[in-house]
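In structure tokens, the next block holds one chain alone, the form predicted alone.
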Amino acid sequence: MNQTSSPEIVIGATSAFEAFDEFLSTHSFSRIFIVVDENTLRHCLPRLMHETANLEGAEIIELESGEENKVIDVCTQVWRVLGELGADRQSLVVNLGGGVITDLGGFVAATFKRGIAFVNVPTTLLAMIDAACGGKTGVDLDHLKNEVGVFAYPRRVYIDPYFLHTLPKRELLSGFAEACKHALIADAAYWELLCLTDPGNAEHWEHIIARSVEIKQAITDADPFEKDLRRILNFGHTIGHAFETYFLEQSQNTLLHGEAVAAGMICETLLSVKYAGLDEEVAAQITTQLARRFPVVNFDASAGERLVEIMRHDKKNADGKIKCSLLAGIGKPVAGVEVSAGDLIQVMNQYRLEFVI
């Protein structure tokens, strides 16, 4: 049965798996299935199994990594495997991986036999502070991000910061973009800390994970089904998701989620000056910080109309009107702001001219 409230989240290099083992010892799951990709199978599963004795005998389901595999056809394969291996409504799915695994694995569990229990063990910074928490699950459809999915909370989330040592810097930066988003929408002091933080140095990760999880959980607890407040978490995502989809369509080098969102935050910060009254000096400080930390997204000058067309499919929109979550100030978000197509194209061109060319 699907959990309908925010789960307990345990963070710690040893405490997370101690808590997971205790959770397993106090619940009588008929079968346990661990969903992995080729990377987490190699780099993360051995540690999880060694630290969590009650996972002995679990079945391993391996998927191919990459956003291009977060599709319904892969879900169908996993549903069939679960059926063939005798999964029932008393079974548990453990999602060991980044955002693709937690999104897809959560969706699979939430819909198999109308819902079986699942636990998230995120292994990327992005998943630890964003994808694994908040109760959103789903898959892409025709390259549109998370077009099919359900709200379903994991029973627990266990976060081991040690897994960050297995990641390349590019993946760390991708997750760091979501931390920046949390700071910009909720906590000016946190933003100042992140401005002084080297994303390549893992010294502060546990604090960063804890603060970002705290911010996201407070927002999702207040608005679990994205009716109002939760929409502020979409800052940077209306344009960012369009960049992701566009690059998937063009079969270019796929953008990581955080790379696309960082570019989206720059563009939506520029929009915030006109639409939310953001001070121009504050906007310049935000865009400068983001631009110097994240790789630029280089897209063709003729892409504007297609990018806007993609944005019209965004789940936050209604009647074809494009809405963004913007900033009136750092820690002062404004959700659901209707933005014109012309202004969207203008800020994307401004981004190209100032930060790409």
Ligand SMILES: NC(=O)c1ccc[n+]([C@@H]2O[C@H](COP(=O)([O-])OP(=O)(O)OC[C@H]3O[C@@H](n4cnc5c(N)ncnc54)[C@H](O)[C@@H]3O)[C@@H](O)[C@H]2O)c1
Contents of the next structure:
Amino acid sequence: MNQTSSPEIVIGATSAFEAFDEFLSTHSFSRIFIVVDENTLRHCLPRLMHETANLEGAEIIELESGEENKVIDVCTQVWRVLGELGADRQSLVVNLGGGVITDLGGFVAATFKRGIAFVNVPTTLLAMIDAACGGKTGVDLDHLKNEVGVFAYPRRVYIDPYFLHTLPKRELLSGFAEACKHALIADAAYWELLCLTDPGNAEHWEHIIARSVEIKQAITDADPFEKDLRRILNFGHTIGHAFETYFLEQSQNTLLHGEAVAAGMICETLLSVKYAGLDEEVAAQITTQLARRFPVVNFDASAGERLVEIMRHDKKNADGKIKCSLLAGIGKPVAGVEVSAGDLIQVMNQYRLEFVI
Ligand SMILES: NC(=O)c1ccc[n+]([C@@H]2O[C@H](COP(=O)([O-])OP(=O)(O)OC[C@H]3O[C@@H](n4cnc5c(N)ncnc54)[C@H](O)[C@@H]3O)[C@@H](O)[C@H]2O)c1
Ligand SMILES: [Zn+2]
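Same protein, different form: I have the form predicted alone, so give me the form predicted together with this ligand.
What follows is the whole complex; the chain from before opens it.
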């Protein structure tokens, strides 16, 4: 049966794997399967195996990296391999990778034989503070992100910040956008800390990961099935997801999730002034900080209508209405604010004029 309560999350270089080893020694899994991609196979698997003796003998299932592989066909291949290798309901799946691996591997485990146990060992900053912890699993369908999936929590999440050493800087920055989101929706002091942090050269990842995980977990625990409160985690994501889908459609697959969300947060901060009473000076401080750190998302002036159409079809919206989670202040989120198409187009144009052109 799939786990329905939030998992224990252990963060710490080596201490995470001591805890994982202990977990494995106190559970008798019939077989263990480790899902990796070619990058985590090379950079992360040796350390995991070295630090976690009880993983000896585990089967490795290697997938091709990349969002384009987060699709049902790949799940089918993994379900087949699990079946062929004799996985049963007492088996364990370990997802070692970024959000693509934890989303897909979690979905595969949560649906195989109606659900077998899985553990996430996230290896990107984005997966550590977001994808691996919240209990959402799934895959994309025809360019629609996360269109098919289930809510299912991993049994445990083990986070070793050491893995960030080999992560490309662009990927690191993408995860940093989610940390900024956590700060903006929940904690002004954390936002101040992030404003002073150089993500390319940070020494306190463990602290950043811990604070972000704490914020995300407090919100998801209060609303595990995304009925209400959890929507505040969507700050920056209504517009951010539209950018992501738009770029996928244009086959300009060069936009990372965090890059799209950073641009989305800038636009939604501008909307917050009109729709949530956010102070203009605070809004300017937020947009300046975000624009300084994250690459601009460069889209055509004619893209506005299509972007709005994509937002209307977002699974989080209903009746053709577009809702955003905005900010009344730093740490003061307001969920479910209905926004007009005209204002969405206007802020996206403002973003283009101020930050792109
Ligand atoms: N389930 C959720 O709640 C949730 C939340 C946010 C994002 N997501 C999903 O997460 C996905 C994005 O995740 P991501 O940004 O981690 O991308 P990713 O999984 O594609 O990883 C990014 C790249 O880094 C490589 N990599 C991973 N760890 C590495 C390491 N330690 N060293 C070197 N290379 C490494 C990967 O092979 C890949 O090429 C998207 O599909 C998104 O929809 C899910
Ligand atoms: Zn996100």
